[in-house]
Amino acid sequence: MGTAGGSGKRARGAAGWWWSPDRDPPETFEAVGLLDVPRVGPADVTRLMARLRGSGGTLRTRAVRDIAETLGRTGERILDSELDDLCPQVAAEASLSEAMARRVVVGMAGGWTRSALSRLLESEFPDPGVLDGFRQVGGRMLHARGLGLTLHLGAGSVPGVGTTSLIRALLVKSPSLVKPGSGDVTLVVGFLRLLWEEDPELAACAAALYWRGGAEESRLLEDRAFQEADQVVVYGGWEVTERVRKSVPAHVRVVSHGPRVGVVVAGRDTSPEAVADAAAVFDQRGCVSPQVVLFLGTMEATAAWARRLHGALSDVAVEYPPGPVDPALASRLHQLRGALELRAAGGEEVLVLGGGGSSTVVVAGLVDVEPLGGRTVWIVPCRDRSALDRGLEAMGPVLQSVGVDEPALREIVAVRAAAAGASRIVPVRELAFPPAEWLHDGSRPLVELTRWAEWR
């Protein structure tokens, strides 16, 4: 993906950059892993983001339905053209086999089309002209409007999170700048580059650029777009959200998506082969990825589930092959593998199935779950319904979505899950792509977004 613009010297790698090619194209460029990242300063930072936050004008003037259904064209050309050549860089870039980015790019940008987005503006507002001025809404004239400038900051690899972010704020037209995560830059270049193509006017309302998060050759650049924003959405860990609570000013709202993580509740009838699908999509990076499954029974069927698991889990690895291990999780893993192996010697009832390939099963008590990712599965064993239900009470924090496939057991597991923290509960083959309305973390993504007035 070439650099549209700019002069002067550049690296070669992939963009990690996008604004309109006729405003003010950065000049210099420098390496950033696989990024061609445009070496900027504060000053140029406040040049960019007053210039988006003059767009905003022009974006309150269009149609919200208009705006849905420009963006969703731009989804939709993902989808239709763009695969062969968006693919492959997205691959490389987080560190994903081309055939797990390839369904990675294909399941997110399902939830970018016209019709994905027009559910979701349905879904959250009575009359989505409420995004257009006032309306009679249950007797009330009401107006909701995107809270000005919007930041997107982005961290780890999950690819297509920023662009999903980006449509979010544009729908409640809210101009912004998407800082991108490491792996997730080409979607949200790419996405920018199409949506210039199809309404260069839409586009000036957007920007993105990557520098890294945190690191402190981009403190200034990184505090200066804090001071800008109006408003900042934040995905990462539980350190990245503390960071960027305690940079903002107070008057700047912040949004956050902390570290979640998915579930599964299962039992002897359980497909395995669901579970390990699941459970590959993104390599287990993303929160809707089940980590954990609390499986009803006893150590005896609970192991010759696992054993079944890990079979499904080698299976799916042979159509999605998974990207490269990371070294420190490699070696955790080996330590984990050799320690329950030690207690399983001693009596313990543990069990470790693979490990050094392209998956992991542990079957432990709750209090041994580490969620690692690279496709380890954890496996509880809950002989009743009372460990059940502290095995959801004790995963809460981090809760994020359960999938149940039986449907007698997900009508009394979705209270619990509720009542512990879960956002979605849903039969295993759904939790990988939630559709564009779903309550992210438990809220309704583009109320979220929005600040409210009554007329009377």
Second form
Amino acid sequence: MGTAGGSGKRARGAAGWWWSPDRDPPETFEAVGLLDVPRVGPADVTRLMARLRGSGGTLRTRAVRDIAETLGRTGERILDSELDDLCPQVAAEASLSEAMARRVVVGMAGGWTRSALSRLLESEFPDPGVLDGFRQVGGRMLHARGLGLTLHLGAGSVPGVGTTSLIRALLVKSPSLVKPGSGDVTLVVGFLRLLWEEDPELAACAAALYWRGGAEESRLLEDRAFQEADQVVVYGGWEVTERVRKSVPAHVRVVSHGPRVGVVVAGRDTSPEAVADAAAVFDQRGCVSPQVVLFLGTMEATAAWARRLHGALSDVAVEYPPGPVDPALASRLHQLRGALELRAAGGEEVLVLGGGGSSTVVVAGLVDVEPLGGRTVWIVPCRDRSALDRGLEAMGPVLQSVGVDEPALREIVAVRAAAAGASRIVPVRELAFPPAEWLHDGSRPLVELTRWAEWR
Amino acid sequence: MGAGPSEGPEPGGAEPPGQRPPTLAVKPLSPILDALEAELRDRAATWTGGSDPFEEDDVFNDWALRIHEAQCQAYPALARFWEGRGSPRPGHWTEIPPVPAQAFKSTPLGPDGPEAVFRTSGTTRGGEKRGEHRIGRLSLYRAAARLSYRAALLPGGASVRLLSLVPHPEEDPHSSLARMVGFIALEDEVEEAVWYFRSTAGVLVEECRAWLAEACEDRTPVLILSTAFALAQLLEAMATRPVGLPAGSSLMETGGFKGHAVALGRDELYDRVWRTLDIGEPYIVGEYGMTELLSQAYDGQAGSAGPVGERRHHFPPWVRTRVLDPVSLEPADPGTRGVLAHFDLANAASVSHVLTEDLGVLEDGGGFRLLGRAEGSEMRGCSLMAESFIRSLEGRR
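Having seen the form predicted alone, the form predicted together with the partner chain:
To see the whole picture, the full complex is given below, headed by that same chain.
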């Protein structure tokens, strides 16, 4: 490991920062949760971002294949030799069990390997050399350039999101500052340290700095970072994404990845084990994790399948225990469970299984669905295909991935889900970890970070 | 009476104390409601917050079990709910599983043909289901509320002029708070009552300013009843032109700032009250009430309330509060924070044992310290959570 990052005067927590060791290290730190975070002001942010912007010249001289090779080698080092070091810290900061943290890191880093990044480049650009200079593309001379400086703003606790975002920006040759989410600092900092060992020149084009998002004292830092960036990529809830849109100057591009919901379309032959596994990954914090199952069948068939799903969720919890229970979530689940049990006692067709332990399964109408996370799966019975269509259409604005296994349903669901707004229709077992080239929120993840020029 | 919809029927909307309702809305519960109402009314003239037979465990438990039995008979769905939770014949009130407050949003709780229906407030973002509490007898609500508000807000029996920054009960008949303010306005000590808050317009600042200026010329103390949010609005508007209200003036604030862009800590709010209205901290009383409960807790007595950081909320003795571990729902260790569950005998016509999402700590000397709402942790990702989901699907399902 390199010497930069967390090497300041306090050595209590994990490093809440990284930048190239040939630059001045921070001198004072404060503890924020489990992290040691440098005490910096807006002027420090300006200096850091100016240096990053200055590294863009070097970055643009590098061939994109070379950058992808180096980033891929770094990603593979995480998989090959760093898991034991990284995973306990990831588990602690993201409130995941160690087993789940390891699963998440392995799954996310699977998209950071040389082969994955090569696939990503080729799926986005017929000739990836278009990122190095003008190339003939469809009879036109085109050149795709990453923007001068990208700020990545993570607001959640899904490990790996910040690193994926950073890799995408570096692939299009945009120097980057990453403000990771509170549960995603270790992977970003760890990746940058390894990258520095692999290729100090490339690593000098990126930095990471954690601050507490939304906190009053962080606003000045955030506002300054918005001023200095050419592009802000933001991940988080609507409150965060809306705030960023309002705060970023008009000339700065905002790429927003707001919250979405994962859905499974199931029938009696759908494997509850596969759905349980997909729902458990990230403890259901990822937008690809299914929160809702549209079940094609009667209430009786739905209830029977729900019981199988609840059993499968319990089994998954043995291998991948949930993280520490969040008291607020536990309180919400008690409220939910009691309210639904009372409705059931009143003769309504609702069913709730679990609720106090590692998972909850609810059978109820779409009108009742309240995604809560914490491995809570809502099953909506759909008596026929038109009910299924209505369910997909209703969730259209927030649909992300749709999992479907039933052969008889796959084609029709793909057409209907895409029409409703889904960006990914896949077998249930592929839900949790999309490949590097996935169409994130319906966009091409590299193309959306570039600006194109034509030479005639 | 002052401006606003205060003309016409009595603002409390219920029969005056001492008169019995002509019919009983909830027949299976009638005997217990009659008995309980009589108990509470007997206290009306004398109770000032001191000791009370309900404080005896046996007395409280006997009442609680009788009410539970009556509720089981009146509401088969509730009986099945409790049975499903493995508690068909409890021997102690703590064995009766609390009904979550959220159940009020999905199941009508209370009798058919209620005298009133109280609804929880939605957030400003909307899209949220509103809870509904059907009130079998407004007279019982009044009796339960009255003993506490008299002790907390009218402790000396001196005359006051009342300014309400809560809607008039005619304007918002589904607000339990508005109804309670209506009851207070009927008290003998209240010489005059004005309602200067409109649901559509907020605080009527100019009317408030003029009325308060006039009140300053008078020696009669003022009693202001307000939500914290409306109070902040008034203080903001009057910040540059503070007034000195007559000695003995007091204020009741309730509720928080959930869903509002502006939020003040209580320290700052109370400081602003002092600087703007000349009402000192000992004269500011915090009320804790819920649509789902007919009794209220107060954190002091006007004129002698303690420093805001040291205050504890106290319910009247016919309410028992427990702090439960939010995960297991087992009683939390003393001094440990947890979710609050209240058993309110005055809720006899609907459901008495209510599990809230409010966090608190029980204190050794009695009462509880309120710590706000159990908020979601930072452990969020890119998956959509309930409020956003409901908001995005509004009107589409």
